[in-house]
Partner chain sequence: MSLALLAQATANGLSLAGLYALVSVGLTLVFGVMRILNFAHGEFVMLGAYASFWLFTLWGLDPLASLAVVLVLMTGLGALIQTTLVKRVLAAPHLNQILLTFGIAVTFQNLALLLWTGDLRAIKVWYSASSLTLGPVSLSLGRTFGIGLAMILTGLLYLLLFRTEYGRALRAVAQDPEAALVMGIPIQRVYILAMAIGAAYAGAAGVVASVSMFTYPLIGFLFGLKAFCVVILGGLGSVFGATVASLILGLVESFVGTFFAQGSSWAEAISFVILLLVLLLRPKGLFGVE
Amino acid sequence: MRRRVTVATTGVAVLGLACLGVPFLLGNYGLHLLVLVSMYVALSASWNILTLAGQLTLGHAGFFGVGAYTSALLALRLGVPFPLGMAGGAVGAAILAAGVGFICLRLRGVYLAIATLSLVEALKIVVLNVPDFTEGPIGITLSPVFRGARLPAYFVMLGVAILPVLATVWIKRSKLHVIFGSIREDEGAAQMLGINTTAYKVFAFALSAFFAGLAGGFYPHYITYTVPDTAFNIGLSIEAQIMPILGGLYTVAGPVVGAVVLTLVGEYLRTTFGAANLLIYGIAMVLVILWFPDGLVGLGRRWWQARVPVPVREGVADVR
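Return the coordinates for this one chain only, taking the form predicted together with its partner chain.
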């Protein structure tokens, strides 16, 4: 166990230094990729938080889009600077999600999946149909943040990405780990044990959407515009799901690994074969669910354990 901790710590340290150091060596395109990777880490890690609490949603783009539009509208209508806009976007998304969580309290499994999948389309239709307020299909154009400099933009997005990952670590180390796990495995039993599942589900929704909204709140300032089709894009929802699944559901590292791998692979596919990236994601989703449901992190762990047998710590329950 000691050894694994050391490995993990070293890994995190190396990764941290790479995140801080490497960007200085990169050109504009490389930096843009890092911004994208960070954004996807934020999306996939925040989606994973909901899944930790047993809430399978298919509409993460809805929270991202609300963040994007709140932030963009704050800038356009009130001239709010982007950090405040981001906060506004995050809070807006969290409020919406808390509402969704509250409405969907009684809904389990497929009902929740349908409700969240439809939510994105519904939000898009609303945004398209009130052009006086949202500018409709034309979208909102914003002035480039940091006068277009990529390096500071990357550090902002990196911060946005780190937050949900830290939140996942916090959940895993607090009593929330047990509470979320019990809701996930058997909500009825969790209720019977006196857990206020309503409160925890709404909390999971709000927390997850807060981070998605934060990412959404910055992205339009970075790419200088937002339109309904990209903000409420089903593709974003798909990516936010497939990344944690490929990386390893319910883990801290899974969403990060998945986001890094798939963003880079997806970008490679997009530039070499055109729009093949979503196709590959679909196939990957099917294959991973059927044949290695614990994802890359699970594969890596098994490979490592086969090489270095880890003695079981006594008196400590095996927690996922």
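Alternative state: the form predicted alone, after the form predicted together with its partner chain:
No partner chains or extra molecules come along with it, only the chain itself.
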């Protein structure tokens, strides 16, 4: 156990140093990739919070879009600085998630996924049909944050990405881990034990949406514009779901690993194979999921355990 903790601490330290030091060695293109990686880490880690409570949703693009449009509209209409706009977008997404959650989270499985997918399309239609307020299909154009400098923009998005990861660590070290696990494994049994499953699911839904809205709140200030098709792109929901699955569901590191690998590999395939990259991307994803159902983190854990066996105390049987 002590060796495992030491390895984990060393890994976190190395990753932290890389996140803080490597950006100073990169140009604008490399920094842009890091901003995208950080954004997807935030989305995938926030979606992973929902899986801890056993909820399968496709509504993350909706909360990202609410955060983006709330932040952009606050800046456009009221001149609100982007940090406050980001906070407003995050709070707006969380409030929407809490309200919708009381209705949608009574559904389960594929029905919940379809309901939250419909939410994304409904939000996009609303934005398109009130052009006097949202600028409709034309979208909103903003001044670049930090005057276009990408290094400080990266550190802001890195901070956003770290928050849902820390929230996952907090959940796993608190009683919420047991409560969410019981809801995920058998919601009916959890209710019989006196757990208010609806309240806890709504809390997980709102917490997850808060982080998605926070990432969305910064994005239009970085890109300098937002349009409904980009802000409420269902592809964001799909990627937020695929990344933690590839990295390893229910883990802290899984969403981070999945987001880094898929963002960088996807960019390499796009620049190398052009339009054919989606076919290669899809085939690779199917093969990885079939061969490594517990994700890349699970694969790494098995590899480590095979090479560094856990020592057995004298007189105690090895029951692994």
